[in-house]
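One chain comes next, on its own, written out as structure tokens in the form predicted on its own.
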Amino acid sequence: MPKIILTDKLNEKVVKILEKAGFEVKIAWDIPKEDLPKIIGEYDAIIVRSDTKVRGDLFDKAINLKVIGRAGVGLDNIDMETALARNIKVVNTPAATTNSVAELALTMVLSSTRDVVKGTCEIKSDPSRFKSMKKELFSSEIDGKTLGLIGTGRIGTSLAVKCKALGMKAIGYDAYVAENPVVEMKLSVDDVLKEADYISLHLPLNKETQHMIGRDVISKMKKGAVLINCARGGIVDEHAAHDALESGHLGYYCTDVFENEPPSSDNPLLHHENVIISPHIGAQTKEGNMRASIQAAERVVEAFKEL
């Protein structure tokens, strides 16, 4: 009977599915992670989602180790090369969290437009506040905006699906996509910023992207755009960032992921009333939990039939 490890909390159906299939399930989403070195070694599989990392010294002792399954798109906190190395297979699951992360990017693009968050902050802080900042939030609509997405795979295309039905049109630029039945591709990301009013990012953080949105890309945007990154930290240079929020040539940056997490108090992005903060939370649904969840239990199943 091969045996499970479960380190990040999961919808508990997991259970039902993995011990159907004949897995000894192990609950561990509440042991330490610096813990999980001492134990690692008599499993067979991991299902982890972002809080474990599948490397160092975890991946070191996990000398029994023949799948991991990740309950999420990215990889980036598993070893893929020693994965590859030691002929251990990784599953993910692409699609089970893609409503969730475009329903907060889409709540990025509402909160910044009618400045809700600073609105709250001020009258909580100080209620007498109440009838001047009703003057001082005179804000915008999004109908009729255009909505700019570098990366138009699933999050980003269920993105433009959503704020169109809004009113907003939906431009784009990928790499590797030409064509997309809901969103108006462009040549270049040029095209896209110099258009775009909000710009939301929906990339992997690898060599190629890493600090991709920084000066030079950002003063192409237009004065007043919203930036929104609910991909991965990293993307977007943070001082830079910071910087063009100052000079007012960005109106609002609105991000879920930081390049070093937690972020420190120093970072300035966390004193700048114009920068929207969530806490990594993008796939936190407890519809996205269930669907990533059954869906890395179902594709851990699959890959043992496969060994």
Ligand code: NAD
Contents of the next structure:
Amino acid sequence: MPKIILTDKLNEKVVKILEKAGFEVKIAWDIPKEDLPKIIGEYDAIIVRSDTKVRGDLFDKAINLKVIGRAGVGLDNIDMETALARNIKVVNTPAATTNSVAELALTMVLSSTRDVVKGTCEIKSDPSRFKSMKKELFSSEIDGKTLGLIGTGRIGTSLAVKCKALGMKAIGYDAYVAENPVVEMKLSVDDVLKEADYISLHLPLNKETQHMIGRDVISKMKKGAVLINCARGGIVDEHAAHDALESGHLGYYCTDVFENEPPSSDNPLLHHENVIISPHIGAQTKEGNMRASIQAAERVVEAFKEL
Ligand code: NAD
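Same protein, different form: I have the form predicted on its own, so give me the form predicted together with this ligand.
Complete assembly follows, chain above in first position.
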């Protein structure tokens, strides 16, 4: 009977799926991560979310490991080179949290438009500002505005569907995909920037995209545009974004991610009123977690059948 260890919190249904498929399951999400190398050697498979780092000492001690399941998309917490070299299969669940991330990006579209965070902070700190804030926070509607996507894969497309249902136009650029059933595709990033009121990033972080959204790109956005980053921190040059907020060229920077997480307290973005922040929670929903957990378990079972 193959033995599998679950080292990050997953939906309980996973246990049933794995046991039904003949696995002996060890729930280890309450075990301190530093203790995992002591026990990992017994296991044929592991399922992680993002907290467990399958690399270094943990990987060295995982002498029986054959399959790694990642409940989620990013594989940055797994040493893929070692996995490949040791012929260990790695399976993930790229589509499980698509809707969760797209809904967070939609939240950023709406809350920047109506200055919800600014209103909340001001009124909580000084309730007497209620009436003056009512005048100050005179905003606009998203109906009729243009969403510009950089990266029109799963999440970008899901956001486009939602925004179009709310009356927006969706345009986009993707370096590798020329057509999309719901997004009007443009030939360059610049073509998106000159038209979009909201620019939402939905592409991976890699050498090509590191600091892709820098001073030059931001300067080509419409004055007052909203930049949304629910992808990865390093894609946006945070200093360039801050300077553009200061000059008023950028209306809002809404971000779920930072180049360094947690951001340092002197990161100027933390102190700008036109920055909306969430703490890398794009995929963190009950529904997304359930789908990711179940799909990860199913993929691990499939991967074992193919061994
Ligand atoms: P996806 O692979 O379906 O789509 C990514 C798209 O980006 C692809 O169509 C690809 O062709 C395009 N792309 C790649 N390089 C590009 C470039 N240089 N310029 C323009 N387009 C480029 O991925 P997805 O599921 O839509 O996820 C998008 C990103 O969201 C992921 O890479 C990940 O970094 C991020 N993400 C964040 C969270 C979160 O918690 N905030 C959760 C899940 C995913």
